[in-house]
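To begin, one chain is listed below as structure tokens, in the form predicted on its own.
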Amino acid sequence: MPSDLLEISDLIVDYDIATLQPRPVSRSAVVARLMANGQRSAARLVQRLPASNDTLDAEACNLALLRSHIELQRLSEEFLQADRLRCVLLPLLQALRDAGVKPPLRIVDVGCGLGYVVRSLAAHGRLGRDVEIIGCDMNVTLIENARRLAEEESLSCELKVANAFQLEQPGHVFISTGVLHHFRGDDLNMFFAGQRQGHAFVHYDIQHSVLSPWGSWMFHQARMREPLARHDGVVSARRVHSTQTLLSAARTETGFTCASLDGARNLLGAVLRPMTATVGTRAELWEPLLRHLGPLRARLGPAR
């Protein structure tokens, strides 16, 4: 089995990065790629997806992704992901205010999916009236459902079908949850390069550990029912980047001061803290951030 496994969700939909328009995807091409990568069970899952003249049915694929993201929301809820972000965003926003950054302070969630974190922060984050929360994703189906949920909850947040790095009003703080491992090599560098315009970022992903794939497998077997979610959830844990890889890419592409938060120092740490964050700010904001972090400062790794 290759070390760099593929996730089905990355293969069954495709978008033009400039226009955000969906592009047709060949089912046989996806199946062949998975087979060549030694992922036979994943290839069988894709082979069962409906297609017309070998082109995957976009609606069926989007519905499978929607069901998977509904189950992923459960993961975010159980891991208190919005609370984790809020604990970092509150001192970070205060550092921006102290530095005289003009409001509104825009937080942009990159690849927000169903917008769980955006909606939760809007409902319970208590981030301040000078803060705008924006969720961006290229999948229309996910954003339409995220908007519906936000409207039902009467939440003050924006959910856009958009490239998070090409907004008319650029973000001050970029955030994400479970997105980093989708980017490899040059794509990871481009992901961070898009954030040079901002002032800071906080990106959470699965803890890099030998235990992570086993924990992910047990959780997904117990809690997930959607085959795509079960497959990709376990593969995600095997694809996560090391702290060194993330900090190197982030520092090189943004020039920000960066550090990991809640990085596991041993196997027990990996069990107790299944998620870790890559945090970065412009150089002049780092010391103010440290002052406002309080006890959370002890959970930061060395700055780079």
Ligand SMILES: C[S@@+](CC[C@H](N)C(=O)[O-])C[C@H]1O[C@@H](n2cnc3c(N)ncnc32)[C@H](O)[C@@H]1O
Contents of the next structure:
Amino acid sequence: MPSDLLEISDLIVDYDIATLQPRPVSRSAVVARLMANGQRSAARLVQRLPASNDTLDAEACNLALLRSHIELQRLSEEFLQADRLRCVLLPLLQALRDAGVKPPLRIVDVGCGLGYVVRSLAAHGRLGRDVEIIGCDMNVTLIENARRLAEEESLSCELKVANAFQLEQPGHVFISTGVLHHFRGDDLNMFFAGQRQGHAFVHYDIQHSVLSPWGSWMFHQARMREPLARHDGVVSARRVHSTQTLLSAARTETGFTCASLDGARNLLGAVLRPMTATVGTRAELWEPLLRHLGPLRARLGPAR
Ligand SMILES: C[S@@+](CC[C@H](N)C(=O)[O-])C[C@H]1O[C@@H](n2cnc3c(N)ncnc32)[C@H](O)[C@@H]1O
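Moving from the form predicted on its own, what structure would you give for the form predicted in complex with the named molecule?
Expanding to the full complex; the earlier chain stays at the top.
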């Protein structure tokens, strides 16, 4: 049994993290890696992607990723991801204002993909005129399409091809949806370390539970058609980090006060709450956040 399953989307594109220039990816190397990890059907899927001289066709890979992200938006809609974030962002922003943080208050969505959450918050979030919403992704195809969709609705948000942790104007609040499980081991530590200069974060991902892969499989059978999306969606649910792993990395790397929101304490909890958030703020913002959270406060786990 493989110890850590791989997602195709993490393997078929590669970037230089400093310059964001795409790097060529060898199809046979990806296929070999998946085979060695016991993921035969994923290997077959990659084997079918076009390549020339064994280098994967970047355009074909990006189009498969685009189709997958279009389908992923269904999941975000179904699980009300933007509303979930809004419920935490409103009190969090109020805590930042109370603490005298100078506007504009910048919310940065790390790995925004097609920018569903950013676009939805810009359209319906009513977060305040002192708030800027910026979506970042390293994938040019996804951001070009995210921008087109934002322009169609004349939305007031920025969508950038950028490393979210290297912005000229760094974020005050970092958010993400469905991204945490892509960072493993040291990369998870680096993910949180990149937010140390910010004031707070709210990262949503699938609930860690034995039931999640089954739920994810059913959802993907019902709503997804793109083979890559179906494969990675189910693998994602098997790769999600435990609350303990997330809080430990978040606390160690940022020094923030952290807690999980909607972390399931039993199987019923996992059925009722398929998504959970890792929330953190600078120590001095935690009490004000709790005050402004109101009844939602009861859904926070113990702070660390
Ligand atoms: C699972 S996808 C995005 C999902 C998206 N949040 C959604 O809900 O539809 C993860 C994305 O994170 C991006 N990514 C990873 N690290 C990043 C970073 N440091 N800055 C910006 N984007 C990043 C990758 O390029 C990839 O497109």
